[in-house]
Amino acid sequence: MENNLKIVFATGNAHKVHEVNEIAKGSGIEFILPDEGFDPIEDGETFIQNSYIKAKDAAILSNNLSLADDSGLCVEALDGAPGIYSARYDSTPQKRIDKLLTNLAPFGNRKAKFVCAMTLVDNKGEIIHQVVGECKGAIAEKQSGTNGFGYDPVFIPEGYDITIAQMPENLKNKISHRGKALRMMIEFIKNNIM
C-alpha cells in the first residue's frame, strides 16, 4: 500500500472515503482525508462549480494533489430539485426523503438521476481534470433497504426492481454515478498523472 499515489478525497465523510477507496481497488491509488480544519463554503451553482471549490479547499489546506465530488439527485417533476441543494434539502436524511417523496407525491413522472461531478486539482488549487457520471432511475413510491446514505432507500436505477439501499456495494459502485464519475477519473489519473 504504501507505493500508492496518495490524493486526498475533499470531504468530511469517512464512509464517501472507504466507498471511492473500495472502486479504486487496485489501481495504485489512495484517497485520503484532507487536513484538519476543511469546511469549504459550498456557494456553486452547478455540481461542477461545488466540486471545484471543495478540491481547492482540500488542496490547498493540504499541500496535495485532491479530487472532490459533488453529487446530488435531480427529479424531473420538481425541475431538477433537490439537486446541488440534495444535501441541504431538509435537517436530517430521513427528513429529505420524507419532504421528496412528499413533494413528488402529486406527479405521475417520478424519473430521476444522481449526478455526480468531479474536479482533479493540483496542490495549488489548478484545475486538471473534471468529469460527470450520471445514473438514471425513478423514484421509489415508499423507502426501503438499509445499505448506502442519502436518497439511495429511495432511488430505483433504471433496469433494476430494487432500490440503491437493497443493493451490495460491490453492486451499487458499479452503477452509481460516483463509480462512474470515478473510474473516468482514475483512468485519466493513470493515463496522465502516474
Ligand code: ITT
Second form
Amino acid sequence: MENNLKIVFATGNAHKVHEVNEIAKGSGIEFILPDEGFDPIEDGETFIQNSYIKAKDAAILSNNLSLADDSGLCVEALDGAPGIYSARYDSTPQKRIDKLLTNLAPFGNRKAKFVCAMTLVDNKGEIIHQVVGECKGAIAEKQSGTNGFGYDPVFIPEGYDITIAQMPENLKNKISHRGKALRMMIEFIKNNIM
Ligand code: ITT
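Form predicted on its own already given; the form predicted together with the ligand follows:
The complete assembly is shown below, putting the previous chain first.
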C-alpha cells in the first residue's frame, strides 16, 4: 500500500519482520528492513536496553523512525535463563532447544514466559515510546510442531495444551509477547504519530 507509514524494524531476524507485518495488517503501518550494514552490539543488561540499542542503530543508519524488538524466554527454575541470552544460548535453534530441555530436566517446575520489549525512536535515535509484552506458559517435556521459530516447539502457553509451534500463525500472534507489545505500540503510534 502506497500510503502506509513506513517504520524501519531494527532486526536481522526475518521471522520477526514477518510476524510484525502480519500483526500490523490493516493498521496503515508497514515495517521495513534496516539499510545494509545493520549490526548493533547488543550489550545491554535488559530486554528494554537492548531494544533501544537496536532501534537507535537502525534509525541513524536509515534516517527513519525505527522500532526494535528484543525478546527472549525466561524460565523460572533456571533463574530467568536464557533471558536476554536466548538467541545466544547455543549455536543453532535445535541445540538451544536441546540445551534448555537438558538443563530443565532435573526440575519439576517448568513455568516460563516469553518477554518482548519494544522501543520506538525517531530518525535521530531519540526514544519516543517503549512497551513490554509477556506471554506466560510452561516448557513441554519434548518438542512438537514446526510453525514459528526459536523456542516455539517447546513452549505451551497458559490455557493451551499444544506448543506455539503447533498453532496457526494467527493464534500465536493473538496471544504472543510480540503480538501484545506491538498492539500497544500501534495504538500509541495511531494516537500520537499518524
Ligand atoms: P535481532 O536481535 O536481530 O532482532 P534475534 O533473533 O537475535 O534478532 P533477540 O536478540 O531479540 O533477536 O533474541 C530473541 C531470541 O529469543 C530469538 O532468537 C529466539 O531464540 C527467542 N524468541 C524470541 N521471540 C520468540 C518467539 O516468538 N518464539 C520463539 N522464540 C522466540
